[in-house]
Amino acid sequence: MNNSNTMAEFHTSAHLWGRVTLGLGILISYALPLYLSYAMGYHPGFDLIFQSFLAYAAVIAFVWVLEPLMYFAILGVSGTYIAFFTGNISNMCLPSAAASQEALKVEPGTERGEVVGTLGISAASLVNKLILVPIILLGLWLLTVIPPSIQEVFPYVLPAIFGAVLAQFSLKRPVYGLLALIVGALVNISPIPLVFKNLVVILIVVFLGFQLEKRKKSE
Amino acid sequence: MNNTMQIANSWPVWVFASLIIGVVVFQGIKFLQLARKAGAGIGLSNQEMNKAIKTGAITAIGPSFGIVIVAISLISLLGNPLTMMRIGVIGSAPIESLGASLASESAGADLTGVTFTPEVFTLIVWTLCIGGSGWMLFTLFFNKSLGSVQEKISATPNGKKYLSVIALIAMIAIFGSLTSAEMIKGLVPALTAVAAILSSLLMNLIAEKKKIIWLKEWALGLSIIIALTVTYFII
């Protein structure tokens, strides 16, 4: 069998697990507050269920539509389904797939690199469960625990995550790295709206970058 | 306020949120099943895809600590099921303290206080579990028309080539944007940043050179941790 062939099959797989294992998620999404309504008989009353969600829709319905496009071409098919569903994508499942996509010197975007990234962003989910599991049930005793020298630096996870991953991927194209950084930094800095921010400075990198591209080829 | 917690800590709630859980990590198990066999197909030898798998488990370590860390500050709010189910499935510690405090904002109640019922507690959970399922549907319903345009663009001539070149800048301007972002909030966050960078750019450099296959592998995880030790001994 060759390798298309091969993808085919995967993503025929990947499409029909993928949709079971979310549709199965968002069932028991509304069957709790199903259950609290009726069964339990704490209904709030749909006028104010309907307020509510609209409060929250105005601010992030943007970035249901946004964030599954914007990472797409990096996760692919099967990654996309692992990731919005498991969470945490930019801070866990992207460093996962790259450091997995890094250790095998394969590259993001293609055949391999898919496979591999899969790999990595389900071992990944995987172990965030594991880790979440039993610190949840745990609770409040740990922070009890934990001295508050080290909780302080906890606000600083993001930019330490990140920057360690842009590092890693610019190894190949420090350029491209370091333009990322100052676009991103104008971009940031402008009034754009907050759930924009990220699809801008892509879609000027990218332009840019693929330009670049594009001249190095022609010479 | 206890009569609310008492509930947000039911077993019922438990229940639903374990087989939320139980679906994750069954569609963990399940995708590593499908890319190994997949992997196998396309000439992916068995030790490189344990390396793969290793590595990802691994670099989930650091953030899954930052997570939780996080999320840990929701059980006072929402009780630790509740907690488990958003910070366990898409959702994270921010977008969820925001649903709640919008939810509890539409009821005029306060999550502190006499006014937080049980009706206040099942319109958040209402809130954060429509809110949640957005990106879930979204990704049900057009994930499979995203993959046919990505192998319409694969089918063309250079159509691959492009793809991997456009997925490869892409995460570095997402992750170029992520970080910008951080380090215009303040000095500590800065030094931070560029703390992470420098020691990851050593740490996959060194590697590559001695060709150290585990530093590789440990190389995330490690600059993370670098990083915020640099961070405790600035604040």
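Only the largest set of C-alpha atoms that superpose within 1.5 Å between the two forms is called the rigid core. Positions refer to the first chain, counted from 1. Please read these numbers as outputs of a predicted model, since none were measured by experiment. Compared with the form predicted on its own:
- Taking 2 Å as the criterion, residue 211 counts as shifted between these two forms: its C-alpha moves by at least this amount when the rigid core is aligned.
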The other form holds:
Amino acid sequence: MNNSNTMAEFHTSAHLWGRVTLGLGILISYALPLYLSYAMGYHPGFDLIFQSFLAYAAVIAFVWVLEPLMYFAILGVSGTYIAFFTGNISNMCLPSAAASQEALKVEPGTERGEVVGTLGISAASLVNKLILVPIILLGLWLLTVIPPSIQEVFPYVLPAIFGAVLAQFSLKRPVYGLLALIVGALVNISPIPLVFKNLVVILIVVFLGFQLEKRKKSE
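And the form predicted on its own, for comparison with the form predicted together with the partner chain?
Below: the lone chain, stripped of partners and molecules.
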């Protein structure tokens, strides 16, 4: 059996179990609202639910399409299913996939890159759950014993992760890293609505990247 057939079977299995697990996750997520609505009698009415859905979708719907496209090149088929099932894509799954691919020197978007990235995401998700469950159960108590000086650092954790990811990719192509940083800073101080800033930065950086690559090839 050659590699292409092996990957085709791997993708077929990934699609099957990815759809099954995501479907079960969606059904389970409806359990609490259904319990509150019909067992406890707190149903708010379908008109209010529909209006709230439209208001939320008007702001965030483009992300439902954009995020899978943005992350697919690094996450791959199986990694995309796992990442969207476990959540924490930008601050856990994407960095763990990129770090594992970098550690083994495999390129994102390749078959080896997809397998390595999936293993990295799986390991990160497992560790995340092993840490997260005790913290959820003991969260309030932990906050009382963690010194305030350490709690003040928490808001800087996520920006630090994004900075580390930017530095990791920028080392491969420093020009693109600097370009993304400049575009991001300019868009951030612009009057563009907050919900569209990520999309605008991505479109501008991708456009400029294509133009730079075309210019390199023509020279």
